[in-house]
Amino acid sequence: MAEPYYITTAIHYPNGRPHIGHAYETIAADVIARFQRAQGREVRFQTGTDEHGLKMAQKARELGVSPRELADEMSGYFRELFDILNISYDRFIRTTEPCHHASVQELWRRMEANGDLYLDRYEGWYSIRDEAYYDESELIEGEGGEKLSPQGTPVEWTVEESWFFRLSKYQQPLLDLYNSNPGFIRPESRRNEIMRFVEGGLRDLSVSRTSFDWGIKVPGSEDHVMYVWVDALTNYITGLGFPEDTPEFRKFWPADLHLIGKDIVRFHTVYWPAFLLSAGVEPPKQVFGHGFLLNRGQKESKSLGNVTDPVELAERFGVDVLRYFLMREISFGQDGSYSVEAIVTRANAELANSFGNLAQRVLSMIFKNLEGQLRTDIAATAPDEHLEATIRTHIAAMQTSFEELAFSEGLESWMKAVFACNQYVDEQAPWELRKTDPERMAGVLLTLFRCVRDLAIAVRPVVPTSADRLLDQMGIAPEARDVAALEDGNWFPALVATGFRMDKPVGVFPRLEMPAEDAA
């Protein structure tokens, strides 16, 4: 039986609209989970909105609302989003839950207990945006002269009572956590950045504010609320029923991927495992960082005026069009850049052209040379099997790169099969042999068919629609679109025997084009 597999994306703080970063990384994890139950394994997925802080505080009172209004609205946002981009979440979390806030105030208890929390004063720098203190080692000077995060985002000298947590009795156990599990940390720079920044001395941990109340209080410090990251990062264990033992939670935790944007893999390594440590939680399996999107190569934001909703890519390209483009054109870890006229190029190179005019031409031609009819009374010829068996070779190379999270690697591999296919075709002329050789054109169209059948299956975590709108069209049963599918030997004359016939096809990947405001 398959291990249980649990992943989560970060939580999004929905002070804002989603922009196209929330879309990148909620896709990424959508794509694996799909993956994953395609293996076979019970998949457990979990996204949501981290609602707390001082900047959603900030951002309600600018707009003149509550911080509860704010995150109501925000939240809803972010549902409507990735339910346009077809993620099969299986829980939607916000940490306004009060299952949420009874998991935060336990998890602070046990950290307690084991008498890693400590009142004191806090002076030092503070950068609202990220939610995190600096030390002033880590600052840089801004063009005015003024100091600035790491980030590059303004920074505060706060003065205020606070809790501390004993980070500092952590480093050790961190990096005994870090050397006995390699892949705790990946891609590989990320691990080496915080190894070097455990191996340099952690210092204790603020863990409260004083200084505004929207957030989950401090058992029996009711004029503390909690840092937001406290709060954030226990909505992973709050999902699985924590602090209760539920059966989800001894099924899926530890969780095997923490899927999480480059610049929080701090908070995600050395506070959220020191946590856990703490309270008597094992650490997760796996966190990834992934590297940032990029507008035709900048940081989006308002002042550039390139701001991209992706809710409007979804509905100008397709949202399967969207779901391959992010995950073939990226190196998945490194920062990638994205254009209009990238999608495009993309989109009709590989999925129109390639893939999709395939499938048509192999599906008509059966439609309409063979009357529909699939038969299994044909032996197959060297090229044939030679075909198929590179199918294979490439598909299994494929599902390598994507347990590896490589996907642009992984569609390489398929964009190579689908190349077999077509030159495969161009080989043997099946519009030539129709005059000369009927029953061979049959036994090219049959090859082609099972190649395409198996081709599906194999983008379908991808782009699950349109893969399915083709397979229905195969007469292949929904509950045969998985790994086990593509490794039965005998689905084809399985099929043959129900007596499928096939009707007209209707493409799936319609060419895409370019609009005239971006065609100059």
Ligand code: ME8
Contents of the next structure:
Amino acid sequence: MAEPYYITTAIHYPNGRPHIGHAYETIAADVIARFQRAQGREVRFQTGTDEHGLKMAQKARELGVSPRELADEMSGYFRELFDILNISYDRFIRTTEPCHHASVQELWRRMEANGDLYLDRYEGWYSIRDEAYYDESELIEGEGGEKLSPQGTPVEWTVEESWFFRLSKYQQPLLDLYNSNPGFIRPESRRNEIMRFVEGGLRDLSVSRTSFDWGIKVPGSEDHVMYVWVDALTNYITGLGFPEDTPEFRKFWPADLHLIGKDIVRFHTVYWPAFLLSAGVEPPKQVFGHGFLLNRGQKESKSLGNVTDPVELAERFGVDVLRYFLMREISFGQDGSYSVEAIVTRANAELANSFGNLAQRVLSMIFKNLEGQLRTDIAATAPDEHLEATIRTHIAAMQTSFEELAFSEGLESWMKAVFACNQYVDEQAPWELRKTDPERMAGVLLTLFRCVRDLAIAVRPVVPTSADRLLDQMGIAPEARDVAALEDGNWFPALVATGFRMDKPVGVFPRLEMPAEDAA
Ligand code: ME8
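The form predicted in complex with the named molecule is what I want next, because the block you gave corresponds to the form predicted on its own; please supply it.
And the full complex, kicking off with our chain again.
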């Protein structure tokens, strides 16, 4: 029985078009989902849009449309982007779906039944951009002396009747959770931050508003709408059918991984598990807060005029190049930077010149010199066995790194395997063997054929379309491209037995031109 694996991204605010940060997070989640599927796990992958709250209401007002119209239009762009990026999600959730309203209201009722909700008056600071309440002590001063949130966003003084959640009651249970599951918050630096925050004491949280109505109504208190984070976080269980006791819920909850950005770790590791504990639902297994993606070291913003449309990037360089670049260039968990030059340099050095060139040379030589024919009647020599063992070691290291979400390190191991192949090609010089020892040439090319197949399968979660185009040409069946296939010692004789013959190969990783106007 395949072990289930449930992964989610944050649900994105559709108050504008998706940006490169949204693409980054969702690509990373997709790589994880594909990697886990290749391990033989039954994966469920959820993403979507977070459509209520003041931020949405305010933006809609600014544009002169209803929040609903804004959400419908922008949510469509997110879905479109994720389809372009080849994101293999199973569920795209929108918080305006009726089933989500029912789910959040049930969570609320359970928290209330547990004695954790009470009516009071909120007086304090609120940032609409962060959709977050802040303590006076957390605020920083802006250039003009104005008060700003710790994220640098404007805050406004808010006085309202509000429902409160007894977050203070959950200080110890949360600390117990972090201590009993040290992997609950990752990376380590964010875990330490959150531990310090919770150890410092928790105040009860305002969880409803009365000054606007774009949200989910509080059951039995209809002039209140719920705080958008109570609503948003619940998406992760709505998508499995909560509050119904569905097969999906039983199979996939608690989630294996909530993948989110570093700015929203507090919501996911303090508020969310506290709500769940209150409602008697198990908390997720892990929350990973990835870093921010910067454009040449700078945050993208309309005022700087450096906002990049991820669809354009994908169209310009190709989806797989963009996916590979993001996973390879940035140490996952830390902030990272991208630029056109960096993308072209990385793609050319590693995908085109190293792996692409290796695959194309090997397959072309097999096509030309062996008439595309594979054989099993040649004994392996010591260098062949050494190469195959080296490739296996590097691929195993790659998989360990991917398991740890250390994608850049994992791809570095993969590159080491590619380099080992290229070194073997140089040493064995099959083009010289053509005249001197054609049998040995065939042995070298077929060893390389097997290595290229392993390398393509290993990197497939990152560059699925290109890897599949390569594997198609190599006669590898679509269902034999996972870890079980890598471990199958009999695949090569089985392929040869089918009588498969290579056609003239077509390269799958073209060299990219450095665009003149962007060159430094
Ligand atoms: O926070 N680089 O939505 P959001 C990398 N709706 N990641 C980035 C980024 C960047 N430059 N900018 C944003 C929300 N992100 C809430 C989430 S979840 C129940 C509700 C990440 O559209 C950000 O950290 O502002 C978050 O994980 C995701 O994109 C959506 O951000």
